[in-house]
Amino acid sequence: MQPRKIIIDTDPGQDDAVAILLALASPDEIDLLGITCVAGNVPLALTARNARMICELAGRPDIAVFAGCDRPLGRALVTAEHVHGKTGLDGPTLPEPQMPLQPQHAVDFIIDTVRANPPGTITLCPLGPLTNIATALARAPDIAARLQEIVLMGGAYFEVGNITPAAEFNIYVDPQAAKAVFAAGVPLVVMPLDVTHKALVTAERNAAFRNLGTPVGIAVAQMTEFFERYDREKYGSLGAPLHDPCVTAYLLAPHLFSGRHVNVEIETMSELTMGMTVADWWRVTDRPANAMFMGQIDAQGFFDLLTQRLARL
């Protein structure tokens, strides 16, 4: 079986990091196209450093990096340095990356990439806001019957908000960027917030990591030591939230997750309720089902994986 071709569409972000380690270390399952760098845990130009940075970790230079959109489509840029530290990847002391930023604009490489490619054969997995994925379907509506699917970490329902009462972040970031993907017609798969904080880095986790042993499995070990302070005392719960991995581990394993085929609605109207992802959980609208809102997934399965993927970089 040929592996799944793909697009990482990031802000790194550490957890976003872990999810494109992942991706690397599973190249008999995914064909890693490119990532494609927007704003929103820290600034376009520290995302796109951040993206490099992990590629680098990882010795892959060899992966195309682009920039894209620097700021929302309607709305000014929101970050999250107070959980993700200024550079958006503190924690592990990496080098500056030596492999160049390509000079395409990341929303071209999109639109390029999936026309050349036969139809159905492209999956984009957005990690971060939704801004370079909405400007390309913008752009170039063809591209929306090419994909072969849109696997994103996003939203929430019953986990409500972590940026707002209402709204989690990538969401929040974007909303008007979000409406517009969950309204294209392309099949999509969410890994909202009540996926993500079931999959917890607990101490025991994260010393599987550091026990590796290797450059890539102290730096992760880092890496969600520094956000687990910021989500421990948030939610108080027993170890940090690994949300963008989810994504990564799906289409590795997709029987760790399962959730129901609904209808998503983005909220862009009210400020007390903005990008609220409006599930229809309990199906109690006609509304068209338009993703598979994702609701549980098997926790030590998932970091079973991801410790036995990481071992190998």
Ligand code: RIB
Contents of the next structure:
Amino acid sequence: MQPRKIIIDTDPGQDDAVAILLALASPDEIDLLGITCVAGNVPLALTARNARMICELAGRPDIAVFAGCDRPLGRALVTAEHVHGKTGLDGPTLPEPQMPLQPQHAVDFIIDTVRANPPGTITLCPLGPLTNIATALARAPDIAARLQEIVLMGGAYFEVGNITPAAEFNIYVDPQAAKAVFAAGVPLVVMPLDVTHKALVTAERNAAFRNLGTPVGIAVAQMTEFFERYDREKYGSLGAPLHDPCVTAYLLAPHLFSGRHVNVEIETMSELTMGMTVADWWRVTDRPANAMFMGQIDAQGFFDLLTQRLARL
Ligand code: RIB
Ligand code: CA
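After the form predicted alone, can we look at the form predicted in complex with this ligand?
Okay, now the whole complex, with that chain kicking things off.
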């Protein structure tokens, strides 16, 4: 079976880093065509720096990394240094990147890549605010029908918000972009907090990363030890929630997840609920289903897969 061609759109972020490493550790299933960076957890200059550091950590300075949008479509940028540290990748001490950024804008790379490949063969994997994705769809509406799927981390329903009482960070930062993406008609798979808050790096799981004894295993242990503080303090969690790696794991082992194909709309009118993902989980409206909204994960199966794959790097 041919590996699945994907573009990861990301705002690294320790959990983004693990998602990228999992993809790079899985070349038989995933052909990572490029990494497009967006402002989110930290400003664009840092997300573009961090993405390259992660590629070099994995021994993959050949991966094409692109800088994209440096602010949301219609709102001021909100960042998350309180969760991810001032660099966005606090925890391990990694060398500054030596590999260059690509000169092309990330949005143009997305558009050109989708147009240059046969219809239905490119999957976008957004792990941060959806600014790059929405900009590409607005600039080139033809790509919507050409995309195989968009598999994204974002939103929440039963779990409610992590940045406001109503909204999850990725959607909240750029709700206008999210509204456009959820309305674009592209097949969507959504990994919300309802799932990612069940993928916790317990002490045992963190030890399994560290016991790999490799630079990647040790760095991942250090990353998750750093960014678990926020969730431990806020939720009393047993460890860091591995939000973004759920996207990569879905591509590798979709059986680890379950959910419902329902309608999901994005709140963009009220500041009180700005960025809320209103999922019609109980199908009480006649709004058409537009997203596979995940609710459950086989957490141990996820961590077994993740740890086995990270051992390859
Ligand atoms: O709310 C969690 C999401 O926001 C994750 O993608 C994390 O990296 C941050 O971008
Ligand atoms: Ca992210």
